[in-house]
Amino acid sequence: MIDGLEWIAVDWGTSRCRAWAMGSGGVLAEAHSGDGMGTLARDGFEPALLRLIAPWLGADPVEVIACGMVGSRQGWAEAPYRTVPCPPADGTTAPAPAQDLRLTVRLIPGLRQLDPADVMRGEETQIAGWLAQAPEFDGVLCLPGTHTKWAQISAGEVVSFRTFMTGDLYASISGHTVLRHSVGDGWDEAAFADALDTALAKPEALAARLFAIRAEGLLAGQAPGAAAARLSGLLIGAELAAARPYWLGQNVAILGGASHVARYATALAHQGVTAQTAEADTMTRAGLAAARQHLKESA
């Protein structure tokens, strides 16, 4: 048992689960596992959580607030989407059935957009965390990752958002196409910048420029790290071209892991946009704390 434990924050995605023991002073302990939603049947979520947090528990019930794919249709229990425009967190949660009497589990719902159709689960909690520290923010949040989100924020609400499968495309192209023979470890900032500019100028030429990465390796001996940077630059450039209405002339902040944030910040800087940045885990915990506070206020 951990002294001072008040509640447990959980970020439960498709491929992993992260948990933080929270007290009045902040994080008391943390744990993570590969027991993501994609590996579990519905009756596997409670045992997977207990494997992570059992050493933290005593005899008394503990409140668990969780976000992410744990609340999807294939998750522990479904937390139905809320429709934008709406605040990213308003105290709405769904209960998850727990057999262990020490657990009281609440799941945060994702957000949906009807036209154009789009959904998010987990990112809404990061957005809530950002707004908890910057309540007057008006502009656009970029949340890069496997499925990058661009969210328009106004008056404390998510007004609209778009998802780009840029990270998924990078993984698929670099691992399952002819470019798997070209892309490797390392990085070349100049190659990234050149590919970024190319894709922004002519996004319609993306497919041709992708194959050119292979040709440049065969004919000019392009290094694997340069090929990786070029592939990333082309894909992010094409994304920025499509997302231009979101970032052009807007106040922009990027929330994510360090490497993703750095690439997107560099890409936007090439377009004259200086973005604020924040670390994803910190924003997730802040968003989970905000959701818990909403629950306490509405009790």
Contents of the next structure:
Protein chains: 2
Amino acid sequence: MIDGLEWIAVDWGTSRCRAWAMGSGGVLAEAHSGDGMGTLARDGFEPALLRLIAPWLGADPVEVIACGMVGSRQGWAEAPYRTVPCPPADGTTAPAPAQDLRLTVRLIPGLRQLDPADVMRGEETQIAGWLAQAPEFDGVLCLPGTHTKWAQISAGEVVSFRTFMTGDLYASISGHTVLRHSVGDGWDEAAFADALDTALAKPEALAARLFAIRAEGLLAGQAPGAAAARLSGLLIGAELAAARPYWLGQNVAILGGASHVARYATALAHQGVTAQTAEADTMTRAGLAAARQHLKESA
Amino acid sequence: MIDGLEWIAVDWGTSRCRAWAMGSGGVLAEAHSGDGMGTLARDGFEPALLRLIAPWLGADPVEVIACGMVGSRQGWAEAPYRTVPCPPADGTTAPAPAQDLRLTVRLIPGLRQLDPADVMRGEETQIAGWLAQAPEFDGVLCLPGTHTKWAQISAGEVVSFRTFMTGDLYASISGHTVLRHSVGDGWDEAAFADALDTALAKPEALAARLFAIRAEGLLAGQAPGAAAARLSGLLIGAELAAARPYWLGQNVAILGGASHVARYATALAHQGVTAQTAEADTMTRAGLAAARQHLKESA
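Starting from the form predicted on its own above, please write out the structure of the form predicted together with a further copy of the same chain.
Now the complete complex, all chains and molecules, led by this one.
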């Protein structure tokens, strides 16, 4: 049991679950597990959450607010998508059923875009967190990760967004194609910059450049870290080429983990764009806190 | 034992080994296994070959000619790359050591290109087979597969070539990214054509179109077969965009298996290119036979 526990913030994605015990002054404790949405049946969510947070609970009821894939059709309960353009969070939540009477669980819905078809779950909460501390922000948010999102923000609303599978592609190509023999530990900043420039200057050549990573390894002894940087540069470059309307001449902020933020900030700086940055987990908690505030105000 | 056995043709790649018992009139028998180069240590090649061909052998010595990854540094013995521009086969082979005194094994070297760096092993033999029956051919050969090759041919030589990981990418993306939930059995020719046109018209948009396959499945109920056709169309379209100098206004022939040939022929026909076609295995055997002829003439 934790003294001063006011509520619990949860970021529950496909592959993992993270929970924070929140007090009036901020984070009291943190816990995480690999019990992602992808590994759980509907009746597995409550036990998985209790494994993480039971040590924090006393006799009193506590409010849990969660975002991410936990609210998808395959999640704990479905929190149906809201359709853009709309604010990233408007206080709408869906209740999730809990047997433990101490728990009141609310799930934040994701966003969808009808044309071109696109969806997000979890990033809307980071965006809400960003807007909670920068309500006048007008520009573009980049949220890099397995499925990087670029979102156009204006007047407190998500106007449009686009998803790029860059992280997912990197993992599958470096792990499951012939490039798995070439890509390894290490990093080469010059190779990253060169690949980035190549992909941006000639995006149509991407398909040809990938096998060249293998051939350079065989014929020129390219180091595994240089191959990793080159693959990352090609994929982020292809993403930037496709996302150009989102960043060219725009006011851009990157919300992400430290290594993602550094990589994308470097890539954008090469294109003359100086981006603001913020830490993704902090934004997620701020967005969950804003959702809780909405709930209290509408109660 | 097979009457009339003159020699044995072998196509030995990373993931499988195929052997043909050859007589004066052509193929007498065929055998294959999953004992690819990737699964074998150096001393595993001879036993793996004998498991396939032992039933064909009598007391007499027999000549085995093999192409593919069996001649790589990790293969049975290394047949060092020849460097383009050069004929696809010039009679150079490397001997592979065999304990069984009935076997004389020769490996055909692959080709390499120094700039841009590229390599092939196995396809040079298909190209030699094509040129054995069309010695005057001047144009471009497309050899689709896990690693599709485009080769520019002139005056009996491979002038340049380029590799595209299209098949490898399709397998890794459809099997190991979020698209594995969307892509499935079936096919949709209209979705293939549409994705192909999209990728060729706006190659820079590729990265954005991939996740749309997932989103279309979630929001618009796109069928698994349509998703498969769309992914294939995007990747082949990206390949054609990058390989444009190889096919635009060129005399093109496609050497491959039936389904690959059909897909690439359709894609090229959409771009106004009518390609000749030939069956890959037939070309491989013709190339191995030409190599054997070279060996006999130089003996």
